[in-house]
Amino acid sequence: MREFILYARKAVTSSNFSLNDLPGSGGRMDLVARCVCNALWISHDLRRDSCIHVVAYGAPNPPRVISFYGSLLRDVTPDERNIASWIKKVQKAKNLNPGIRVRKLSFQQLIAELASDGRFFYILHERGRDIREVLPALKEDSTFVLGDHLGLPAKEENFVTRFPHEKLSLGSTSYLASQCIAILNYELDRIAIAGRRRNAPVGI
């Protein structure tokens, strides 16, 4: 499974916040929503094989980890306010979807439980390693770690690095959590791609 983690700083803890104000009211919900629309969409369909795990942080509960499984996600549209209306709804009242998870799990804990389960971690760094130098030997059965906006805290990164992981960098321009998402599926789906051409049967 392709898998992406989120720490969302400010991310709003609990359903109290506005759909007319994501930004304040939401802890940059408007953000957190991109960043789901972006690894589970693609044109008239879902992603079946990947997943989002948003680690909120923001007021007034923190920390919880919100997941988005393309496999199970029924009934929400890749738009900000219908994504945000879904985290709104599931913090009040949990299963209501089967494709959204809700725990009580801080980022160290979540990063433990997948480390558990054999995933390699990518974190994505300015000063990585260039995605470019890795392909075609990156990973697509792999964990990749961003940050919000703020970014992602030292000692959040710091104890990734306990794990079989590598840095990667998407170039020299710094681009948003969503788009960084966006590049990375991108990439991916070349790979992909590009190992069934591989393995295709040859016609006679």
Given for the second form:
2 protein chains.
Amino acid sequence: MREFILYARKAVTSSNFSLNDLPGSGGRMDLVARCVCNALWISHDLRRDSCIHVVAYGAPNPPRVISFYGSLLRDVTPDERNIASWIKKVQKAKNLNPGIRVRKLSFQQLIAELASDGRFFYILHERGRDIREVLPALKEDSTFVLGDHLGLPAKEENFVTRFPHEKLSLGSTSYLASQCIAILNYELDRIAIAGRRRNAPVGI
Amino acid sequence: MREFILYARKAVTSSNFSLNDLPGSGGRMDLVARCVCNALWISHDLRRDSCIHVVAYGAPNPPRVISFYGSLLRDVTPDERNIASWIKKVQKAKNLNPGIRVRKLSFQQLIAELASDGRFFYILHERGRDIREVLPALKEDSTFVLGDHLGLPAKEENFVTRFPHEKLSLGSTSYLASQCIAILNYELDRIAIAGRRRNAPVGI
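For comparison with the form predicted on its own, produce the structure of the form predicted in complex with a further copy of the same chain.
Let us now look at the entire complex, which starts with that chain.
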């Protein structure tokens, strides 16, 4: 499964924010919603093999992990307001959508949990190894860790480096977190397709 | 200049839509806003060398071309609601933002205008030539033509093919229009950087 983790330093950890002001009252919930959109949506479909964990560290109840699973998601549309409205709803009443799970969990607890499942981590990092150098050995079935507009705190980044990992760069342009996810999915799609072609039975 | 054209078949051509319902009352104005975001924003900055023309064909006053210029844009933030609020405002009163221009112009008139300026067109097309085959000969200083969720109408596509053009595919996955723009910018950034490296004075 393709898995993304977004460290969202300001994302509000209650249902008490306005859908009319996602950047301000939501603590950059607009950014969060765009990341969810690019992690899970393609044209007229959802990525059933993907999930994204938003680790919210904003007031008043941090930390919270809000996880979206493409295979289970129901009734969500890819616009910022709708995704944010779901984040608002599930923080008030859990189990409203089989594809969204909310937990009281820290970034480090989430990383440790995934590491114990044997996941490999790619940390998006401007001084990481260029993704084009890593291709085609890039492991599609991995966990990609991204910071928000404020970046991943050093202590959290250092924690991830205790586990099997690699730092990955998308080149010398600094993209929005949501764009990083779109680009990662694109690079991974190309690997997946090339892999399927290599493994296809000859003559069919 | 990097230039994008989005054919937005349902995008409302008046200020009479609700910012609380961009997909419905705005005629997929959420999609339009995401495209503008990915055409012009990078992390903590705007792409000064880029523009995007939204060709709106929704009710009640089609067609309208709403153009966003990264070099001139003021006071716009990358969230869907803010971009859409500007689209609403400039359709009521022009010249509110030096970076946004509204014109009564059809898709074909816009194409003809750009063609007379000598622009080369890349039409995003699922049966086009794979962008990775076209690289690194891809012309960065070109105009990229995209359809919305309903695609580019055949008669409009045929019109573009009267001028210097190439059909371009991003592989076998169908992406959201906004994701296509993010991916195109990523591929173009890589070409631009590789080009600058080739042209850099040796020893510096």
